[in-house]
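Only one chain comes next, encoded as structure tokens, the form predicted alone.
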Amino acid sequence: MIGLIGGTGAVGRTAAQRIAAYGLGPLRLGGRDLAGAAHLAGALPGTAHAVRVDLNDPAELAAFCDGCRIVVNCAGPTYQVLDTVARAAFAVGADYVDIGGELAAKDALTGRDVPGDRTAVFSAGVMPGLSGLLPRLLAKGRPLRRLDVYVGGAAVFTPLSAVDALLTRGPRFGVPMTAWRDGQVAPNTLAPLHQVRLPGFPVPVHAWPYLTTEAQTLAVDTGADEVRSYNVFVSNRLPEALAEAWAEVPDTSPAALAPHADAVVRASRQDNADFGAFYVMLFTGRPRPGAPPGPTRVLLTAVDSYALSGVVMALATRAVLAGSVPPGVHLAAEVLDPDATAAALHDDPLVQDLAVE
């Protein structure tokens, strides 16, 4: 059994219909809608049913998560959920994938009690996840001079995702305007570019450099002199409502920074209303003199970044099914394959255009 919790939101219906599609095996769906999660199981191939379970109520999540092989959780937001989720599936034996979480939640779960036997990924969408994985196709077998990651586009916020959004400072995150250079964090060496015109990108847009977290492992990982890591919108909409509120509230706590997530609601709708949905991934590598030919560049177009993720999240419960994932307490993009990812998502009809070339 695979119990799947969020299966009425954007992720978690695409989610539900990759695993169904995939044939991992019966589908157990939860969430505090019982209607919708049971009119999405009987829109489903194979064998699925609805059950309503609050993240909040610790008995029903123990009881929802008991008799699944695996667990997976596209609920949010991500700051509420963080392991709480991961360790009911723990304690009946059941592996664990969820859409967020990032180190907070790793390292929370980390810090426990963890069956030597099980297996939990966390940050299994669009970013963090394709953003840290895919670029590792244009380092395989040689280090880079330089990686340059571009992620974004024009896609509304839901309430949750705005405040998760709002929550992303401070060093657990990244550092905005840094870049990574000669194996260190090289602070305020990077300036916006403003009306830039990107392959992949339909109209000129701004592009905010943000070394994430999962940006400095993946140059550790991949030896990169240089990574340069952008977050790229359509407009200053959305860079003005997030630097407004982290201006008004110091304090970093979603209570203090929820007020301000209708501002980034709206940008994010103004955005799509001007130049529609879109959603592109461009990463380019410069290989270092003398290496090995290879790709330099991965272009992936989508329109639902949302829907993207849940591709994603079905990938990874695929593979920690399959066995390609080892036991412990990992983030997607530190353990999927990167190239038995691109060849799914090359073939799945939500992706637009991916290429590696």
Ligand SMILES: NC(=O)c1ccc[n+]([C@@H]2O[C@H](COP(=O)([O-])OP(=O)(O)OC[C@H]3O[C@@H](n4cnc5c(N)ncnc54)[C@H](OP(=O)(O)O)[C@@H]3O)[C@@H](O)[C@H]2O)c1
Given for the second form:
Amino acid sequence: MIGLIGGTGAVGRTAAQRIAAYGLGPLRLGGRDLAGAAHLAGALPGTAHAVRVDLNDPAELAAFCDGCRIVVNCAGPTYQVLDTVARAAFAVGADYVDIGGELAAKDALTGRDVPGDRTAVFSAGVMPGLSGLLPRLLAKGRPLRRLDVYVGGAAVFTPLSAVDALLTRGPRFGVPMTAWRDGQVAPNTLAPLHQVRLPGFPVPVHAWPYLTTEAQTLAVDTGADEVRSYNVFVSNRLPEALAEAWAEVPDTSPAALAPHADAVVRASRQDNADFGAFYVMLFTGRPRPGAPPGPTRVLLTAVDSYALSGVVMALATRAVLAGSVPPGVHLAAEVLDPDATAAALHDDPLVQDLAVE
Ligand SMILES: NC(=O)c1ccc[n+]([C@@H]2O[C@H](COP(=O)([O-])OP(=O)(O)OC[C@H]3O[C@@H](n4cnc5c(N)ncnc54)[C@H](OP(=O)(O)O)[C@@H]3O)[C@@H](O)[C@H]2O)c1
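Alternate state requested, the form predicted in complex with this ligand (shown: the form predicted alone):
Whole complex next, starting from this chain.
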């Protein structure tokens, strides 16, 4: 049994559809709205049924996980959920896949909390997730002189992802205006790029430097001399909405930041109205002189980043069930196979184009 929490959401709906289409096993779909989950269950191929669960209710969560081989969590806000659902999954001997969590969730689980043979994969979406995985295609067998990451577009934020965007602040997540140079974080070395034309992006964009912890791990793992990582927006509305909220709320308390989510959603709606929906992931790599030949650019384009995250969740679930992820607690970018993931994405109808060249 595969237990999927949040299957009626923007990410979860596609995760449920792909898990069912891959034939990975019967699905137990959970959320607070039982009727919504039951409706989804009825529309999926294969066996699926709905069970009410509020992940904040320990008894309901334990009952939901009971009997599952793996629990897949697409509900958020991920930086509040952290290790809550993972612990409930481990308690019944199940493996675990989560749409978010990052280092904060990984670090919340010490070795003692994880049964020896169980596996958890956090941050199995587009960003974090693919943003730290696909650039590895450029660094196979050769260190890079420079690696650039540009990810973004014009997606309407769901209220939950707006809360998560507000919560991803501080050194546990990333450092603005900062590059990675020669083995360390190089603070205040980059500036925003305004109205730039970038390959794959249909309009001039604003690229804001943000060296995520995921990009820092990428730099270490690939041995790149320099990494520049940018969040890309079609206007300055979203960076301004986030900056205004952070100026008003100096701490990272979810309760204090949540009321600002509306302004973030509104800004994303305006961007979407002006530019339509698109999402681009552009990675460029320059090898060191004398390095063996290989690809220098990965470019993925899609319409819907949430649905794309659902595909990544299903691929991570398939990888764990197939035994291709070792026991322990991992982040998707560090443990999924970049080639196998790229091949599956290339064939997925939700990916408009994926070129490794
Ligand atoms: N890593 C990435 O690249 C990436 C990309 C997109 C989104 N995300 C994150 O993924 C999460 C989901 O985003 P979304 O846009 O799919 O949200 P959404 O459309 O609002 O869907 C949320 C889903 O979770 C369920 N849910 C919410 N609270 C719950 C609770 N307390 N207990 C059980 N189920 C609950 C909802 O069902 P009910 O209302 O019926 O409970 C719904 O099915 C967010 O935290 C977002 O930041 C990550």
